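Take a look at this one chain, the form predicted on its own, written out in structure tokens.
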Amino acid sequence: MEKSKVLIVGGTGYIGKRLVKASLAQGHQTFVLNRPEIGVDIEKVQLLLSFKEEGARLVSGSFHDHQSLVNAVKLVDVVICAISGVHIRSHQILLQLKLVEAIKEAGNVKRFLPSEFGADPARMGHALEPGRVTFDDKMVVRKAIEEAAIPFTYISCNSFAGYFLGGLGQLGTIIPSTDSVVLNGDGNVKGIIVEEYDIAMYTIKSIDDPRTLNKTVYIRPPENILSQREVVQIWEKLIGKELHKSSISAEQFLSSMEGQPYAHQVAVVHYYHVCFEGCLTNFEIGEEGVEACELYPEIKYTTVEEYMKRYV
């Protein structure tokens, strides 16, 4: 079967740029959409190009300028989205509502990936504030995408290895403690913790399969289904010494966010709702959801100890 032509929009960002290797490296025709409110950040310019030597090509294009989202979506099967919905960095989730208004009116898309990956929003109906924002806009999204009666295939990849192994569970950290770690309550509720370029490796080989067609893929690694006091564990193995351990109360984890900025505030709630709560390992997927590793098996993907190796 002939693979399908690709746009990613918002390559440059955290996934994005992973989705664009991922997709080269699986032999589609990409295209990255190359928007001119990127100014003069040279690191993204410097990117962009890169990828273009890679073999993706560049399309110029505006959440701005309607037409030219119609012009570049016209050239392609799939359209991914990976803009930041995350407030750390920046939240622009409902900027895809312009997206799928291009989409509709270009009629041509097979596929489209909206921007998720992370926990399902449609189960994240009871988040607290200020962190539902999140599960809510993306949640607007869906329902535009659905009205519009657009193909879609949602991603949910859970935690990204990067943050969740780098900080051990800890929120606003990013480098593994080789002395000390306080764990979420008792550090036993389990969470998934998934390798960024795993999550763009199982996206892209989504893409083109009937399996995953109007479904949201979960990514689920077996052996990555870990509770924070687990991959504590894996890392004081790997360092060959105990660390101390304190904890904290979910009370107390939620009452930290009193006079903090809104992002912060916002990422507090994600954390209290993965490593107390659950969110991520306390449903079982439905007719409506697929798994990622049981439909491809043949990818090879990274362990947390794996992962971890390379901080010590």
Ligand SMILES: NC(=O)c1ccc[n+]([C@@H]2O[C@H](COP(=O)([O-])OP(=O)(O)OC[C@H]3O[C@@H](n4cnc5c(N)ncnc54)[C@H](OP(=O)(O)O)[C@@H]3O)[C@@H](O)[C@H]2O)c1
Contents of the next structure:
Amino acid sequence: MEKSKVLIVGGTGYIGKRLVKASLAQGHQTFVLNRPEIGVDIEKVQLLLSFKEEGARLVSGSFHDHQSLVNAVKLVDVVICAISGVHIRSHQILLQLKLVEAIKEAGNVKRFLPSEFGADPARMGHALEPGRVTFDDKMVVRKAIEEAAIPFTYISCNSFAGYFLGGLGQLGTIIPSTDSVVLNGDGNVKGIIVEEYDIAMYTIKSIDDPRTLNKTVYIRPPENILSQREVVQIWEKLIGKELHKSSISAEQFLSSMEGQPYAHQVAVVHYYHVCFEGCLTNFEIGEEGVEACELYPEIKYTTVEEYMKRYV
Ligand SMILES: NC(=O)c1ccc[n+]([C@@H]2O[C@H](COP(=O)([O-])OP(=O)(O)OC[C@H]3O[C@@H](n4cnc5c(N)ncnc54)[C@H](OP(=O)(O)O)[C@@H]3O)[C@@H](O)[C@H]2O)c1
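Give me the form predicted in complex with the ligand now, not the form predicted on its own.
Let's see the whole complex now, leading with the same chain.
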């Protein structure tokens, strides 16, 4: 079967740049949206040029120019959007409605993967304010996709390793301490941690797969379904030292957002649902979903221990 041509939107982003690389690695003709708005952002320009060198094609297009988006999506079979959706960086999820309009008009796209890449927003209807905005906005985009009858795959990849492991499950730090850690409650709630390039590889695997059509792909590497305590133990083994441990209750954790900037409050809510409630692991995958490691056992994923060696 001929491999789909892929357009990555948000290709210079944290997950986007890995999607570009994984798409090229898996032999897809890969197009990357090049927005004029990036202006003189030299880092982005250099990154885009490096994609070009690796074989990607840069396509000019802007969210402020509908026709340019239509022209860009007409070049490909599959569109993957990795636009920003973390308030501490930037939150642009609803801009994707413009992309949905363009895909609808172009009419040729066989699969659209919107910017999700986290907890399943369909299971977060109960999420607290103000963090629920991330899930609510992602659901608005889903509704537009489904109303336009655009074939889709939603990637629910759980926690990016860089945030969760870097912080040992704590908010606001991304380099693991060699001295101490604050446990979320008893630290025994299970999360799921996935290395970012692995996320991209599973994502690209899914795009031509009929089993993932109109489904949510959950990425649950069996060895990476771990509690905060288990992550800390792995780290302690690697550094050969026990950390001093204290604990914060759910109530204390939530009240810590009072008076903090909005972006921080959003993050507190996300960590609350992941680390105290266990929203990544407290459900079985149903009819609407499939699990990536079962679908693609040929991908040798990065374990938490392998990932954490980089910090030693
Ligand atoms: N599971 C987790 O732990 C986790 C953690 C972080 C993020 N996420 C999710 O992953 C997805 C991507 O997040 P990210 O952190 O990778 O994003 P990011 O690096 O902050 O940004 C991605 C890209 O979005 C594009 N963008 C930013 N502002 C824009 C604007 N005003 N107009 C148009 N495009 C704009 C840019 O791409 P170009 O300049 O190349 O167009 C940017 O490089 C989001 O859905 C987010 O919720 C999940």
